[in-house]
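As a starting point, one isolated chain is supplied in structure tokens, in the form predicted alone.
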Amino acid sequence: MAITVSPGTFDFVSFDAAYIERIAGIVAGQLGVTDIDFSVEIDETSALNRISTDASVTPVRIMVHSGAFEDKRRPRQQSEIDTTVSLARCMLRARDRLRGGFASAPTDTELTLAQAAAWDTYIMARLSRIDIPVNKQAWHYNWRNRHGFNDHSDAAFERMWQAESLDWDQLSSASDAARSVSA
């Protein structure tokens, strides 16, 4: 396994890029990607906290926004826990393309909000169980913003927090009927 970090130096931020390389390599291991090839490429000029994957290309490609891995309390500071749960969301999306049953899924850029949701709701669930630390109700109210704040939704949210084993028709099939009956 493989992973970059760019750029090597910040000028805006005060990142450190082995120490996102350490992270990178701790968090692959613990989700069993460590057979994957990575390139996380980190745009410190924007404070927004947005990351993305792309998994058609080799090395798969993590690009980032340093407000996603920045300390919320001390700006433009790296918070290795922000760092490590944006990598390990990354990362889990790479696998689930790569053989998990997501060949199908759209890109990153073309998810609706709604299917982003939901694919963030899946990785976030799984991440807790291995204990990378998540804040459920953050994601419950990601959740319900794009499918509803009803008990039909919270129940669909409780469906997919728990699940196991989903492939791309199945998540997306989920996020669709959680979606109708908020319509």
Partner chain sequence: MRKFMPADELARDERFSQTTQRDRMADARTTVVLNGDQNRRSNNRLTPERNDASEAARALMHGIFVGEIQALEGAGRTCWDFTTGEEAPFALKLDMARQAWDEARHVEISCKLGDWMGAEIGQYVENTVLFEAACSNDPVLRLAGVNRALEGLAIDVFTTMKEFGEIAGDPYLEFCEDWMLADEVTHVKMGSDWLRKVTENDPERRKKALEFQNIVDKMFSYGGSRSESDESSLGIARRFRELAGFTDSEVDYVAEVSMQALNERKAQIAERQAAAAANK
Contents of the next structure:
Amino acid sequence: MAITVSPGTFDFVSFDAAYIERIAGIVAGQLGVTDIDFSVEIDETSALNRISTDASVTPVRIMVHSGAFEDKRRPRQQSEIDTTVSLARCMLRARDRLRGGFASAPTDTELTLAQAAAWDTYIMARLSRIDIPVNKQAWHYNWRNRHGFNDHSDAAFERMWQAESLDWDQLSSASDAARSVSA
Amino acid sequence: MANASKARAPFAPWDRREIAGAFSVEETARRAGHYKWTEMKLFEALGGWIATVPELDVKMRLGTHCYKHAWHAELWHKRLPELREMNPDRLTLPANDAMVRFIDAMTEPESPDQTIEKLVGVYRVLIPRFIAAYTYHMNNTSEITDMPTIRTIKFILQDEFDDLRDGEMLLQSLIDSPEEAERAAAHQARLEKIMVEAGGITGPGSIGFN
Amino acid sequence: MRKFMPADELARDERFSQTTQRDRMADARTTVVLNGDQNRRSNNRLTPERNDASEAARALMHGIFVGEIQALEGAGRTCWDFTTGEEAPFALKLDMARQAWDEARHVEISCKLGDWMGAEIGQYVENTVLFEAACSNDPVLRLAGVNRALEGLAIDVFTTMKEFGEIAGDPYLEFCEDWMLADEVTHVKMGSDWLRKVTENDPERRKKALEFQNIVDKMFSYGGSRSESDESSLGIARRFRELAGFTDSEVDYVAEVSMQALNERKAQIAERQAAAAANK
Ligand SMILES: [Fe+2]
Ligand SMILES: [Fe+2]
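Can I get the form predicted together with its partner chain as well, since the one above is the form predicted alone?
Below, the chain from earlier opens the complete complex, with every other chain and molecule after it.
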């Protein structure tokens, strides 16, 4: 397995590339993706909390705006937890795409907001079960924003949160069905 | 109701209010002025302390209580002209010098680790004195001539009891060691001594004893 | 207890961490999505259409929460810092005490909304700029800074959030913001009325107060986070501002300085980013 982190040094934030690489290695081990090569690319000029993954190339590209690794309590400093969670989200999405039945899913930038929220729910729930700190309520809120604030949507969220093994067709149709009531 | 024009007593059988009262108009105005002065000092202190207490629940309670005491001061401010004091500021006074010293001592704690002292001064010394003085006034003034004061006091007392309970429960939740219990008691005793000297919110006679 | 309290002494529990406006402006990273971004998000206005809508709304909610704490503290301090009569009329202080209660409720509401949105207390850094900028030692300037500039900003924020709740279909958010907005309009109106009354016979003092308000308004434009451009996450709530007693020209002024602040911030970021690129 190879993990590369770029840039190697940072001007806009106090991040540590070697530390990011170490965390990425640990997360890859936890998620069983040590056979996949990753390139972690950080846009340190953006403070936004944004991540995306391109699993169609080798190494798999993990693209991160610096806000996604940042300690929100100490601006410009790196947070171990945020780095872990953001990398885990990307790696699990890549794993889903490469061997989890998500080969037919649109690229990250082409996912609808609801599809992205549904997939994130599926991802974050699984991360919470391997003891990565996840605030379930935050992801529930994200789900509700995309699927509606109603009991039907809440029940669908709960099913998605408990799901262990879904493929793209199952996930996207669950998302569509959840939206059908509020739409 | 057989006959609408049948004569009825002006006071119904269940209406046992008495005309007699312990206070003249002038004495009532004097007391109202002391109430107003002290309620003002209290709301100002509570307002000032909000920024100095780190405990979030206490911070929000102080903000809430600050307004209630400001409203009490306003009620007395409006009552004064009805008691022939057309310049309410003239009677907006402390009962005596000891009361000024009491307020100075009560508002002295400032640092963020003195929440206990701040709350003790208000909820274990001053507000119990308010409850006492208001209760004495309400129970001794004329139930007919001075009904407006009674009505005002009833509103205020409701707040005082609610706030006393809030403050006391905050204190019970903050005091969790023998040392803190000592601290609270020592501060209470220090303030209580000055309050004894002052004789209560309206000075000696606040609750009838001189 | 002293009169006048510096912003760096505002008491907080262990969950909170604080930053100043100076630190914040020293951060050369952009929060603005520039053209050419692969994203579908074409602007920065906080609406549910944004990819990061829930995260951004949650962060703003936390900002509102700490802002309400500072507003609560500011209103409370006005009750304490100024002598009744000589420095501040009795009725003005009553209004400030009322505002303290309102702000205490706003803190309560923000806590509940934070829970609802999945935020944790202290999760984000607290910028003490509101207290710092608004709490002048002159009661008239404080009215201008707190009740017109700060509360005006609150109107803009709550309007944005209320619309967010409406569009997202979040009944809880919309309900709460609607109520808070009513209070903030009242607070601005208090400020507008008192400013007029207190400086009735002192045009020089009124001028000074309005100048101070302008300075604070510019600071509160937060390097462009509030303006009528879609590049800012917050808009300017013209209708509610007018309801609160701002004149058209005053709202125009806020719009203008906000746009300036946005443009200055963009230029500053572009410059620093170009310098960093040249160093690579
Ligand atoms: Fe507020
Ligand atoms: Fe307000």
